[in-house]
Every structure is written in C-alpha cells, then in structure tokens.
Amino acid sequence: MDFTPTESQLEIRQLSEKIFRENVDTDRHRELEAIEGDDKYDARLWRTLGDVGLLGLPVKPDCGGMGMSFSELCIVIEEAGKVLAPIPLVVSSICTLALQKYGDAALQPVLASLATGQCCASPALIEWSPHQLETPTTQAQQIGDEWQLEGRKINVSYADNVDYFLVSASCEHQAGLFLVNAQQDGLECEPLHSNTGEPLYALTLKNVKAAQKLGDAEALRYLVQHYTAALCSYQVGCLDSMLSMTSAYVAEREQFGVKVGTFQAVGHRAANCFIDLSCLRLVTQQAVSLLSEQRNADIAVRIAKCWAADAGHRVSYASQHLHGGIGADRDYGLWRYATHSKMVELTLGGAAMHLQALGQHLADGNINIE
C-alpha cells in the first residue's frame, strides 16, 4: 500500500501541529495538573479544534464536517499524541464515527454538535477486563419502544465532561451498542485514579434510558476497532516525542568529556527505538488505511495494537534509561510520555491478549491479514 501523504493530509498535519504546539506545553500541563479534582480538560483547545474544523474531518458536510476519512482524523490524533493534548480527542472522535455510521437521521443534530466541538462523547466499554469487550455483562432490556440499561463500566474517559456515552450492553443473547445522554436519570459517575492524570470514571447505570440503540455486535466491533487504531496513532505521536527528546538529550549530555550520543551502546539503543517507532508507524498506517477503506481490518488492527504495546514499553524504558535520573524527574517532561505510553499499552488489551487472538487466527488456517 502507498502511504505517501496527499497534499490535503500534509496541510492537516501542519495545521494540527501548529495548533497543538501553540496551545499545549509543559506550563499548560502543570496548570491543568494543579487543578483540584479531576477537571483536567482543556476546553479552550477543544473549542479551537472545533472552530478550525479538525474535529469534523470524517463527518459528512451536511452535518458540519469535511467529508474526509479516518486516515485524516488519525493524523490529528497522532499530532495530539506528540504533546499529550489534555482533551477527549480519541474517545469523542471514535464515538462520532460510530454515530455517523449507525445513527439515524434523528441524531444528525448530535453529530453536527460533535463535529463542531459544541459537545463531546465517550465510549463506556470496559467492565472488568479488555478481554470481554464484545461480551458485555451490562444488560439492555427493551420496554415498549425504549431500551433500559443496567450495569457498571470502568475506565470511562472524561465522563464528567462529556455530553453522551456510547455504552455496550447485552440484549437477547447478543451484544449491542447504545447512545446514552450524560444527563439521563440513573447514571452515577465515580472518579478513579489515573497515573496519567487523565480523568477516568466508573459509570454505574441503574435502569438508564438509552436515547437510541445504534446496532448489534457489528456496531460494537466497529467502535472497538476504530478505538484501537486511534490509540495506536496516539502512541505513534507519543513515542515520536519521546525519541526526539532522547536524541536531543544524548546529543548535548557529556560524560568523560564527550557527548554520550557518540557512545556505541547509546547509539545502538537509540537506533532500536527508531526501528520500533518506524514499525509501529507502518502497521498503524496499514490498519488505519484498511478501516478508512471499510475493508476487513481485524488482523491488521491486532498487529498494530501488539506493536503499540511492545514498542511503547521498549521505547519508554530505553528513553528513561538513556536520560538517566532526569528521565524520572517530574520537573522534566519525559515522565508524562512514559505514563501515557503505558496507558495506551494496556487500554483495550495488552500485547499478550492480541497475540493470543492472532495465534488462534493462524491455528484456524487463516493466513490472509484481511
């Protein structure tokens, strides 16, 4: 596949990079981290992205979007990963995609609001482990023309800031995906601890009325695959910044009167990080491209997630090692990237989980990545 960026994609990357670099730096992170509680959401940056149209890239024009693909959206997500943008970009964007594909005409105003940044959404998928994403224990019961949900979700990002949730639940012995208004009666949000500082919550649903059922297992699988690929794109940006910081540091740091970057062991370690990042970028582009073309991407997404987990661990560890003690100093920014990289590694399943699924795929006699 040819991953040469188009002129439009280059312009999107340049615009995204400019906005993130101008709005997110170490001082801004410290400012948000100093806020009491869990309100670490940069509403100003979110409005800016909405105003310039980056939140609505894959949304059809008649709903306020630009009618582009998932590939263009992942460019913005990658740039967000480079600065660890404190906004619900990944979670809200994949909810927007699912609403556009599976929602009916009545949800077009909601889609338009998401595309312009007037509101945001978050998926509520995890109950106790990423291993059960497609077999939720949360129950959905149809009463007349309405659906009521009951259950508990964990690790719901920005739950106290979003306007809508996309909730997975089982109904009639199969999984389904439901849209829930965040102000709906019966919803309870409980703050959880997060090593990254990202606001995470446990979401309890007690006879909560769903605004609409979006679809069955196919809709849930669509959401999970796009969520996973988006996380991999975020990881590409995160590791890119870690490698850049490390390269700059070893090029300046002196030991025994010479730059440590000239040491052979240091050069080999940095080169391995570059190879890991390049491989992750390639397999992520493959997965994102297949999803953009609406082709079967299950295996490609799992391969990308394996690389996001393993490469993330290796690059993070090597970067901190090459920095020495300052790599763990909270006055230096590398620690933030290390915690976010670990978050991506474990969210929606680590490498072992996806390798097991790939192994079963091969054991069943399937050798085509599609």
Second form
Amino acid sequence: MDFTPTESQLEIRQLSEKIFRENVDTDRHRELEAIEGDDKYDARLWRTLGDVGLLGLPVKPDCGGMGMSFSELCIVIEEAGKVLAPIPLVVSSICTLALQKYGDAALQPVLASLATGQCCASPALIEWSPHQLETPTTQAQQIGDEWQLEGRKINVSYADNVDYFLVSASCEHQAGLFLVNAQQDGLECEPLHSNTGEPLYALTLKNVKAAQKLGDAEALRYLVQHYTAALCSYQVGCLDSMLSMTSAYVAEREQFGVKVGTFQAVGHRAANCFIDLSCLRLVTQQAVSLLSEQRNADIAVRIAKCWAADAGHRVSYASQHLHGGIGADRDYGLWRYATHSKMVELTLGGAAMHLQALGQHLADGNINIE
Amino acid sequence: MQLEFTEQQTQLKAELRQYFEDFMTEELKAELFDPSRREGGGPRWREGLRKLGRDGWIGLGWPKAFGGQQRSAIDQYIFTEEVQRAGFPYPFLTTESVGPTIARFASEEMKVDIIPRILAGEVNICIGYSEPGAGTDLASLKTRAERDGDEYVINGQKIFTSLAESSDYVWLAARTDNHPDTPKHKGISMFLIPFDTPGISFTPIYTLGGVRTNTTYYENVRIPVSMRVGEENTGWKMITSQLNRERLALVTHGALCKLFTSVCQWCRDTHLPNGERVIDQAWVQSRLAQVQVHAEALKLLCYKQAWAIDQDNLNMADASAAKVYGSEMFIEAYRALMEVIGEGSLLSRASQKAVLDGHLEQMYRVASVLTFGGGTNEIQRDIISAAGLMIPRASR
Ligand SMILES: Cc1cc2nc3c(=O)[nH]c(=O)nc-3n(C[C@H](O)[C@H](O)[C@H](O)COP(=O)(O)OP(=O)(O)OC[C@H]3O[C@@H](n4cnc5c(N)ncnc54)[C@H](O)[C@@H]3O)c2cc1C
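Alright, leaving the form predicted on its own aside, put up the form predicted together with the partner chain.
Expanding to the full complex; the earlier chain stays at the top.
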C-alpha cells in the first residue's frame, strides 16, 4: 500500500494547476458567461491543454497520447474542478477512453485528434425518464450493416461544440453504445438552460446513422463507470476550492470584534467539511485506481459517487452558510461552485440511487467487506 | 499510488486471521463472556496475552533494540485490526501507547525492567489521568506528588481508571509544581508506580456499556524518585505523546466490517412471514449499504494514517479527522444495524438465542465513550480547524 503520487503524477498536477491558474479566473468566467449562444467554452484553454499533452494522457502513444492511465487523467480533472474550467474536459476525455477501448482501427485518426485537442466529444446518455442509464429508451436498429438511432437525450454537454457523440441506445432490450458524427443528418440540437450556466443541450435523433457500434452493455457500463469516477474527481477539486474559500473567509471576517472563525461552531462546521472532503478524496482515489488497473470497480465507483453526492451537498451548504450574504452574491465566486457541486451530485445518479444498487449487491450475497 | 495491500501484507492478514481462529479457544471465549472479565484480566486472558508475547506479536512494531520485529505501521495496523476482529481485548494502551512512551522517556533501569515484560505480555498498566475536576482540561489536575528526600509522597484521587483491578502498574500524572505563576501544564510529572504500593486503593464504577472502570485513591503513597519518568515537570509532553499514539488504535475498521458481514448474513438467512428474506426489503438494503459506504471511507482513512506514520509525515488534522469520523460513524452504524435486525437487537447476550449473541446490544452502549474519550471530538475539531484549515482559534 502506497499513497505516494508518482513523479509524473506530481508533474501533471503542477502543470495542470499552473495552466488552469493562468487561464481561468472569475473575470474569464464572467466573460464566457456574458456570451449569448453557444460559444461558452474556452477554446484557447482547450488548445493549450491539447498542446501540452494533458488531453491525451491515457491515450496510447501511437495515437498521439502519453500512454498513461485514467489515474493521471483524473488529476487534471480534479485541478479543473478547482477552477471550474469551462471546457468539455470530463465529457470529452471519458469518450476518448471508451473510443480507445472499443473503437476499431479505423477510428485511430479520431482518437489522435481527440488526444491532441483538435476535436472533442460528448456522451449522450441521459434521458427525460430518470435513472435509466442502463436501459435507454433511445432505439437502435440494424439495417444491413448500418445502425440507425432514434430517440431523445438531454443534458448533453457542449453539444454544439463537439464533433462526436457517444450515444446509448437499446436494440431488443440489449443496451449498446454508438459513435455518432455530430454533423450527421437527422440530429437536432436544442439548447437547455443548465443550473451551472454550462452549455447543455437536448439532442433529438431521427433515424440517425451511427458511425460505428462501439459495443453493447459492457461498453456502456465502461463509459458510465469512468464518467462517474471522473465526476467524483471533479467534485474533489470543486469542494477543495469551496473549503479553501470558506476557511480563508472565516479567518478574516470579523463580527463582535473577533474573527468569526474563532467561534467554535464556525470552526467545527468547517472541520466537518474537512472530514467529508478527506473521505471523498480517498474513496475517489480508490475507485479511480481500480479502474486504472482494469479491476472490478463497480462497488468502489458507487461508493465514491455516494460520497461525491453527500459530501457535495454538505460542503456546499456549509460553505454558503459560513460565508453569510457574500456567499450568495454573484460578484463573489462561491455561487458558481454551489451550482457545479449540485450538478455533480445529481449527474449519473444521486446518493440514494447508488445506495440502492449497493444494497442489491448485498442482497445478492456480496457481503464480505474487509 | 497503490491503494491495495502488497502480497506480504495480504499474507500477514491471512496468517493473523488463521492464528486468531485457533487462539480464541472456547474456554477463552467463555471467560470473556463473563461481564467482569469482558475487558480482560482473567487467567485465560492473561495466558493468551503471554502467548501473544511468546509468538512475537506484541513486539510486531517495536524496535529491534527492544526485542521487537520493527515492522511497518501498516503491518501494525493489520495486527490491530485482526486482534479486534477476533474479539480479544488487547491491552493497546500498555503495548502501543504507554509502553512506547516509556521507551522514549524513561531511565535505562526502568526500561530494562519494564519493556521486556511488556513485550512478553506480563505487565498491564492502567492510566491515571482523569480526575473528578479534570477531564478534557487535563492540565488542571490536582493530584499532588511532593518531594521528600529520595521519595515522593502522592495524595489525590483519580476517576475512570480503567483496568485498575487487573493492572500491575499505574501510569500516573501528578502535580509537582504548584506555584501560582507556573502555567498549569508545566507543573505535571509522570510516574510509573506498582499498583500494590501501600496507600493506593480503588472502588469500582460500573458503566452503561457494561465496562467496569474505577475511582482510584492515593493516600500518602510513598515512592522512590526512580519511579518518576523523565525529568520533573515534563509530564505534559509525555501525556500528549501518549494520547497521540492512543488515538490511532481507537477507530480501526475491522471489527465493524466483521459485524456488518454477520448482520448481512443474518438478513439473508432470516425470513419474513411472507417468505421474503429480511434483506429483500429495499429499506434494509439502503441502511446496510449506507454502513458499507461509511465503513469504506474509514478503512481508507486508517490505511492512509498508517502509511503516513511509516513515511513519518502524519498530519495532525488527518489523525483528528479519522478519530472524529470513526467514533461518530460507529454510532450511526450500530444504529442502522440494530434497525435492520429490529426488536431482537434489544436482547442482551445474557438472553438465550440473542441475535448475534447480543453483540450489537452491547456495542451501542459502549459507543459513546469514543466520542469524548481519547481527546474529545470538540478538541479534535478545534485541531482540524486550526491545523488543517488555518482558521484562527479562540484563546483558551
Ligand atoms: C468507560 C470509560 C473509561 C475511561 N478510561 C479512562 C482511563 O483509563 N484513564 C483516564 O485517565 N480516564 C479515563 N476515562 C475518562 C475520559 O478520558 C474522560 O471522560 C474524558 O477525558 C472526558 O472528560 P470528562 O468526562 O471530565 O468530560 P468533560 O471534559 O467535563 O466534558 C464534558 C463535555 O464538555 C465538552 N467540552 C469540554 N471541553 C470543551 C472545549 N474546550 N470545547 C468544547 N467542548 C468541550 C466535552 O466535549 C464533553 O462533551 C474513561 C472514561 C470512560 C467513560
């Protein structure tokens, strides 16, 4: 057992931290938020990350990547969470992973341009009817050697900016995962207004031809698990920032002639956040590390998502409370984190849903915990 | 980063699991079933402890210079966990907390006399810190040790001196400087005193958890100066050093995992009148899963602490976080596990056929001691807030 990050993991953290710090601050967020329409993403930052190789960390070297693992990618994602980087990092990089694993040789050029940031991709998994990730109502139909998709997806991130979608669809009750070109005929993209302000879209598919079927339920599960673990890593970064803002604030803010942080009730609520974050960090590292080693991570990922949801909820509200009024002020950055932590909490299922799935495992007899 | 055990660690765990299977004989279990023997002290328990000494387990983490094996803190944690899982009341305070503090601060003669006997499982030490008027604010303790030639004369009263009834020594904190200008934590010295020294007496305190503890009285107890540990008036750093070590053994996860697995098994084996199993109910599944989710985080917090000790970079806030989290989580976990068992979980181990031998019924009663004992959680949160988050604290 060894919790020491490797030399290259440390370097990746430093490099990504530096890039995010130099490129994303409150002003940059405001600039992008002020843009009407679709270009609410930081293309410059995206290219910078691509140029230094951070978008291709887990991609094979012969496809333009660095040949590392999911663990290294999640370090970048955590750092992105700290600044809420306005780029499709989580969504595009997990699509890249799934393409690498399930795409055929013809997709190598696509993989290479994803790895270098020349294009990006987004998963289209979520539907109006909730909690149905594994049994999509979107239908896939095989016609000759082609697949056609029909259905409707929501909360597709950056849909107007991406080049590919990974779409989940069912064919005779068997779920599958399909690669769809964003320019494909029959695709209709309609902007939604998300809680974070991040561009989300509804995607309507009318007899859309898939570029390739990547796999069946197992490929979908692979995508969902990596997506979930990546969101947990993002949450670690997001809560880390909320808590640093909060501790710094209560260490300075005075009432009754003293720093409010000296009130034990205040210090202790912050301490509870510290504990929550410590737990989330560790269970997330465990899930990510199991996925990186291609071990069975089903339980670990669900445990991590329960923590991402619960800790996200608690740290967010404690931070808002301990800030008082300023925390709600849109001129101060905290509110943005409050929305992102909620987005992570609910995306791909909240705590209760994952608890139920874990409970089902127990009922099935997997009861030996060590 | 590698969050899994190494091959060697997995083997150690398996070896210990097997060892304790054989170690916990029916006779030993029967002795521990007796409420007055539950925390140890009985003849079979003493024999077991000596066996652990002979087999080298007590010295697992001790330096080679003292005859130990000098294994890593992770190995030590694995041992701690397995011994708790086995249900043997292991005297951690003697072996892992007071012992190492003596090894660090005591005179050569005292070390040579005591430490080999600790490692052989022959010595039990109780801790005399708390007093009726000094709990969390331990530095305000009033028991006095007054110098008289080559002797000290000790007078005072301690409370909650656990295991005194079966101890060979008391590790006693007493005031040696009473001067009003001396800060209260700078006038305390530590003593290691044979418990049969004339002038020491005790009366029992029976607690909610069924655990016995004691009030101990010190009346003109005369001891040679050589029973003082370290310099006069330097006791406070020994106390804090000892408490830091104690904290690590308080919230291990193994025993909870074992209990969890037994409760799940019970829920799978037990049927409702309609034929469904208890575990088929959605609310039962959720309750159990919540315990699993919480226990998993405790496991990782503990592993990380053990690893940090090996790296010599244990962070104070992290140690406090594990203590607070573990102690409060246990309480919630016992509650959830009792809930899924239902009214049957109210039957104590004295009942015939009590569910899981009434284990839970006892655990919920002892659980609260951990939240204020071993450094109360309020103080631990103060530490997290100050040392972990750099929030200024009020002066006290
Ligand atoms: C079963 C059992 C076994 C024990 N074994 C031993 C033993 O072997 N040796 C020994 O010396 N002692 C032992 N103790 C005593 C134990 O260490 C004390 O109970 C503990 O230190 C708390 O002290 P107290 O009981 O005086 O509570 P107090 O200190 O009076 O605390 C009461 C409440 O006030 C809170 N509080 C106190 N200070 C603060 C603060 N600064 N900020 C916020 N809140 C605060 C506490 O958190 C607690 O909730 C044992 C106790 C029990 C119950």
